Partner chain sequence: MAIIVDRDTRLVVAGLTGSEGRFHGLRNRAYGTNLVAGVTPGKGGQDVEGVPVFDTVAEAVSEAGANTSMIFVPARFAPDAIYEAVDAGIQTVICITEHIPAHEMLRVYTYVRPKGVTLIGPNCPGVLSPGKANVGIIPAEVFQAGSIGLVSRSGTLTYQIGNELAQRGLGNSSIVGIGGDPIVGSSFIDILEKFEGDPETEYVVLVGEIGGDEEEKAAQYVADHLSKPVFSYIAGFSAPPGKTMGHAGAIISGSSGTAAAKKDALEAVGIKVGTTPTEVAELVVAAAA
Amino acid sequence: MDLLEYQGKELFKRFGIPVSEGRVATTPAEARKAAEEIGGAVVVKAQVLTGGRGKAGGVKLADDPADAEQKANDILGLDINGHIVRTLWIESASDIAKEYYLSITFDRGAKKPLFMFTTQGGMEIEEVAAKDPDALVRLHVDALEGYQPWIARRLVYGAGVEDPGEQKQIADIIGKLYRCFVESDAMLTEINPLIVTPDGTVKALDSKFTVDDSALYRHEDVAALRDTSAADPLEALAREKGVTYVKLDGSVGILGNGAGLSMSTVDVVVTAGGKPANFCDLGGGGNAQGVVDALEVITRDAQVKSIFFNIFGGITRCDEVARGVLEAVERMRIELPIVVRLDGTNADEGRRILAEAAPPNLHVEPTMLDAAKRAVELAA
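Now I need the structure of the chain on its own, in the form predicted on its own.
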């Protein structure tokens, strides 16, 4: 789950990371009031889950409350990379002497948190890595050992920060950012830029914050911040119904029971010459309501031309799944062609049930590859 900038900054503040004073606004009038409360020059910043806000005109400096109201009027409703601006962050303007970059991400390859720090902040980290890789300090943290003070020293000295005051402040922020990363179950915490003001104060001027979806049950306050307006509508519907679903760009709708089998189904559809329209995991069960919920999500996608059920009965019995499929198809009146492959516990009984009662648009195939080929053919 990605957080908006101001939401990430609220979490930063909880862990003692210094940020600029700001207010949320959703109308020009609210932006004016926020600027009046903050005082002085402010920055009006679009709150959308995408990059490139500045280049798109989503970040503007305002000299006074009236100017903030006008700038807010200009930014609200702006389309930035397909994201419509509906929320603003009105923040006190900061004088900038230096811009650094600091982040922690979870490195899946190493299976460890990865610190990245460079004095070349204010630009995309990929650009820094490509143009001047030696300027970027990378450091993995052993999760069992945890954070140690030497980590901050290695990052700060490795990047070439020379001012003792800056070194001390950055080291403190590094430690707090790691605690924020771990205790929030984050996958990414990024500060770009981490600025130094002319008087030597170091603070976070921006925030990118991604929390592991699987850990949100431990963070109800964070889960409540989810911006549903920016989510894919099908994925949002799936979340409401408790269906594990990822939208893809093909025409074969996929429904499997179990994440591993569902991923294999995606692969076999590609092998058969087709393009999967989604990844959808029914889970361990096969009851009618679960099938209906999954089918309701899949069939909302106008790109879907056929549906491929791939069911392996381990704990789940294939005859129960077959009855669930038939009940779901009858309740929903689905006209799309459906291909079902059953294997495992009571597979023969499941196939018999489908053969005797299935509507004309439901086809049963004996193997995964045969079923994939049929689903691809029917989607053409």
Contents of the next structure:
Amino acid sequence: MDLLEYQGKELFKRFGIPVSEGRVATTPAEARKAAEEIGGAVVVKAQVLTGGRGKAGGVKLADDPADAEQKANDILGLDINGHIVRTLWIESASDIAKEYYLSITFDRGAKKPLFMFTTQGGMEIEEVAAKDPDALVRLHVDALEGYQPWIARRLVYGAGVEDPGEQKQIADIIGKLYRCFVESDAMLTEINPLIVTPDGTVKALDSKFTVDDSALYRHEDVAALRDTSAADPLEALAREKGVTYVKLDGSVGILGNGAGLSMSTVDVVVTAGGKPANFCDLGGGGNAQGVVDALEVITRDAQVKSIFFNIFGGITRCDEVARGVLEAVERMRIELPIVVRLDGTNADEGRRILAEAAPPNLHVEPTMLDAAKRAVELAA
Amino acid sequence: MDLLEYQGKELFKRFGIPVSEGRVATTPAEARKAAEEIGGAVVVKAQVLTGGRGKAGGVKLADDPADAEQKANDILGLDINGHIVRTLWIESASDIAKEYYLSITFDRGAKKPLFMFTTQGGMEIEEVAAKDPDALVRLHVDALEGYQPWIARRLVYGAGVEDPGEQKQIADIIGKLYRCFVESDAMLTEINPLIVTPDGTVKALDSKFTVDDSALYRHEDVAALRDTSAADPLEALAREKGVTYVKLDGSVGILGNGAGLSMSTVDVVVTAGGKPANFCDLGGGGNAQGVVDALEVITRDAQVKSIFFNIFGGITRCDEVARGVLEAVERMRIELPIVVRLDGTNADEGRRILAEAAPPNLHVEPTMLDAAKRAVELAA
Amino acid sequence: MAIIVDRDTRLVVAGLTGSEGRFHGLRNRAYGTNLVAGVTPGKGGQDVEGVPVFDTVAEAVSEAGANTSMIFVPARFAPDAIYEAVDAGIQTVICITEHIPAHEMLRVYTYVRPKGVTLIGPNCPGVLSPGKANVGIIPAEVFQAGSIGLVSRSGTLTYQIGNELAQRGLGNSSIVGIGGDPIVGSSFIDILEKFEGDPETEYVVLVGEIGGDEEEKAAQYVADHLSKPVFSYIAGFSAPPGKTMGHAGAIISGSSGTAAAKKDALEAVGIKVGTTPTEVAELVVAAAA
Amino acid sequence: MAIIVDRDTRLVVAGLTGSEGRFHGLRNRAYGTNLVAGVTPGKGGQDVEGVPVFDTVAEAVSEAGANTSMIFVPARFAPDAIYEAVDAGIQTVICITEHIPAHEMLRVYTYVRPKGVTLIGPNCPGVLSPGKANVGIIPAEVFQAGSIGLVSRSGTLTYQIGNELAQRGLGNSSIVGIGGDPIVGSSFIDILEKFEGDPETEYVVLVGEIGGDEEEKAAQYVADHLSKPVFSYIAGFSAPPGKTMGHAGAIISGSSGTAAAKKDALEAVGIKVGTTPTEVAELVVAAAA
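Next block, the form predicted together with its partner chain, ref. the form predicted on its own:
Then the entire complex follows, led off by the chain already shown.
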């Protein structure tokens, strides 16, 4: 789960990482009030889960409360890479002398948390890595050794921070960020830029924060922050139903069981000359209700012309899936053509159930490739 | 540093391990007041850092406050294995249905914390280990894996605890005791007995608790608990001066640098037919002031007839030691014979300094064995 | 031989008395796996259709001689169950449980790894060595015994490819689903190493997917260490950038993690890559038949 | 050869700019040890009598080729310094610092051990290989080069015995003070194993003391693994029960940990035990001279 800037900063603050004072606003009037409370110049920042806010006009300086209201009015409702701005973060404006970059990510290959730090902040880290790789210090942490003070020294001295006051503040932030990363069950925490003000104070001016979905059960406060308002409405519905769903742009609705097989189904539909309307994974333990929920999401997409149901049963039992398909077709009066391919656990029983009911829009095919071709034909 | 029962229980309580309500008392009147506050029958327990309190009459049941006052009067001032009782712990009396044993020690050989648990509590664990080894469950913990719930299951099921309510409470105490052990920097935490009351409640009826001296700097509250009143006055003085000192029963005062050499010096004096008056280790970095402090402690012992100064310099510099000896002899007007043996770092310089000053009671010998013989002669 | 599970496997199931653990545990036994014990705290002394249940893994090892553990307990209890198994001396742990927090698996992995224990999963379908043993949820009936080692990040996709091979008359030495979580106990490389050392395995099929660089690393490992022909299939050629495709790490970010880049890396070291499950099966047939 | 430190040692001193670190570091260099660097955060770029100082151990490794670290920083910083050295790839760490909390050393030990790093100490005098290198605070001038390996829990006692040997014309291959703390990086057994593998070592003297059972375990190890004659001295024959004799673990509790029990255990496997430093030196002379 990705957090908005202000949500990530709230967590930073909880772990003692310095951030600017700010307020959330969802209307221009709230923005004005926030600016009044904060006092002085403020920055009005669009809260959206996508990059490039600045270039898109989503971040603006405001000199006073009236100006903040005006800027909020400009920014609210903007479409930034498909994300509509509905929330703003109003924070005290900072003077910036230097911009650094600090992050911890989950390095899946090394199976260790990875610190990255550079004094070349304010731009994308990939850019720094490409242009000036020596300026970027990368350092893995052993999960059992945990954070030790030498780690901060390697980063700070390695990146060439020379001012002792900065060294001290940044080392402190590095230690706190690690605690924040571990104790928040984060997959990514990034501060870009980590700024130094003209008077030498170091603080986090932005946040990028991803929390492990599997650990949300023990972070109820974080789980409650999920912002569904800005997301694609179909994806929001899917999430509500507990269905793994990604909207694509074609006409063949796709439902598989398991991420790999579902991805492969998308590929095979493309190979057969079709355009997939979505990626939808029934998951490992798919039962009848799961099938009904998934079909409800897929059929809401008006672009869908046919549905391809690709199931290879393991822990999933094909007879359960067959019952779910029939139930959904009946309950939701689905008239779109549905192509079904069943293999694996209880596949014979599943095919028998479908053959007995035999609704007219249901097409059972023996192989994945045959089924894909048929679904593409039927969508044409 | 060893803690008294009530001090250990205070730490148990801090980590959520159930103990009985109680009060500290140092006079019979305080004991009465404590019993009044607690209400009902109480147990009056001598607080001394030695075993066998019960047999020595240091633990007594009192039916009411007047009785508590009487029992406190009986116990205060008792000599239990050389420890004079000056502090009492008055706690609510418990009905006991079962007595178990639970401890965590620092297993130096395995280099892991070691849990021990048995349902045969209330006696010395060595006795259980000898009489019924199968009844004692021993389980090491990997320091980096840390405490995991399976550890409690291995102990509880392994020892044959059958009541589910007990299993649950004991498992909970096991987890808390591990946290207490680690976070208090303990070298030993022992609950003997861990009792089950007739209504099935489990709690710690006693505590044995040793905290790592090297970690006391980060446990100021624990460090402040050190009870010097009950210890040997010379050992208390030594501790105050930061000198490692153990009182023995002979006439040759011994001062070495390093624990091993000091122990060996004691042995060599015995081999030479003498009786050591003490073990005293100047430590690794002994300087002139350290020498003065150590001599102050040793010369306070009226039994001392001669002093054997055995120094092999490494990090310790013999010239420093020589200066310290001369300074002490002069300042404290020591007239006892002092036999000095110097070797190692700056030994020639040290011997030269002593030879130049040459106070009449100072005898410099070339080897440890020669010096021991001389010190024994001079003590005779 | 085969790898990881075989006729020497003596299986204990953590969570055998739960509904899923019972269903799949007994299914594994029905296949021929030597299921010797279950572990459920508080249920020691009971049995599940004749399989003794113990309170602790240590007892399952000392009383029933278990050497392999399948973890089927809920995510909150799974890390503890893995530690328990490893510390009781179990040498092979196969963790089916999904949704274990990544930071917990990170600590488990870091602890287990230096001990030389084979940990498969979590969030994986398990390991099947056709004709010998099945530990996990892989539907054994679609696979035949044979000489092709199969390793995959994905469960159902593995079945699909095994099925395509079986339809063409080819069988497998072992099928290993390593799981799709951010931290898994065994990587592609770990399994490739085992297949290289297994005399029954003559060919290897590696089934990857978008995201990360495990396939690229595997390609390098194959170039450096494998004498056996390797074939590959990558899922997600049509995946859009920036969208997580089901598995936590299946995401294309910027230009990295694409199926095309992985295909290039694999082909650069001589591995033939199919773009559909059918195509990879046909590539293997062309080489092996 | 010799063990642990020799002419291939390239030493970095953590805390070289402190007064004790400087004194002993330069003394080690004066003896002939190849002192290549110091590490003090914030003092990178300075030098101590020509020895370059770096901010991090990683730099001391990459810039100065350090392969051995001597830790001379205060107890609160020492665990961090050990982790830093090990993670920078240093293979031999000798920690002189005393008063490190035991729980911290426990975690350090558990982390370092599986990495195959040689950790000596903490709270130890270091290692001297006469004529080759001296890392620590052992007064090298009292030892001669020779064929006797010496290992001890105690610093000054080691000097005493080395001195007694030298007075009798015998020298040492290496002298190792393993330290007297509850958790030390290398046990008697670890060092015995190294002496057994060192061609220059012909005899071994093991200097123990009361408390614990390390000497008993060492006896068993000698019986099982050592081909070279071993002699021993145990300090504390006259120690009273229940009193800690300086070192944290030097305590006789009940009947266990006594010098007599240790002597018996050692003699039971054929190790000759002296009851004074002079006696053990004479035993070695009788065998070696």
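In this text, all values refer to a predicted model and were calculated from it rather than measured experimentally. If you superpose the two forms and keep the largest set of C-alpha atoms that fall within 1.5 Å, you have the rigid core. Positions refer to the first chain, counted from 1.
When two forms of a protein are overlaid on their rigid core, residues whose CA moves 2 Å or more are considered shifted, and I353 is one of them between the two forms.
Relative to the superposed rigid core, L336 undergoes a CA displacement of at least 2 Å between the two forms.
The two forms, fitted on the rigid core, differ between the two forms by 2 Å or more at the CA of V268.
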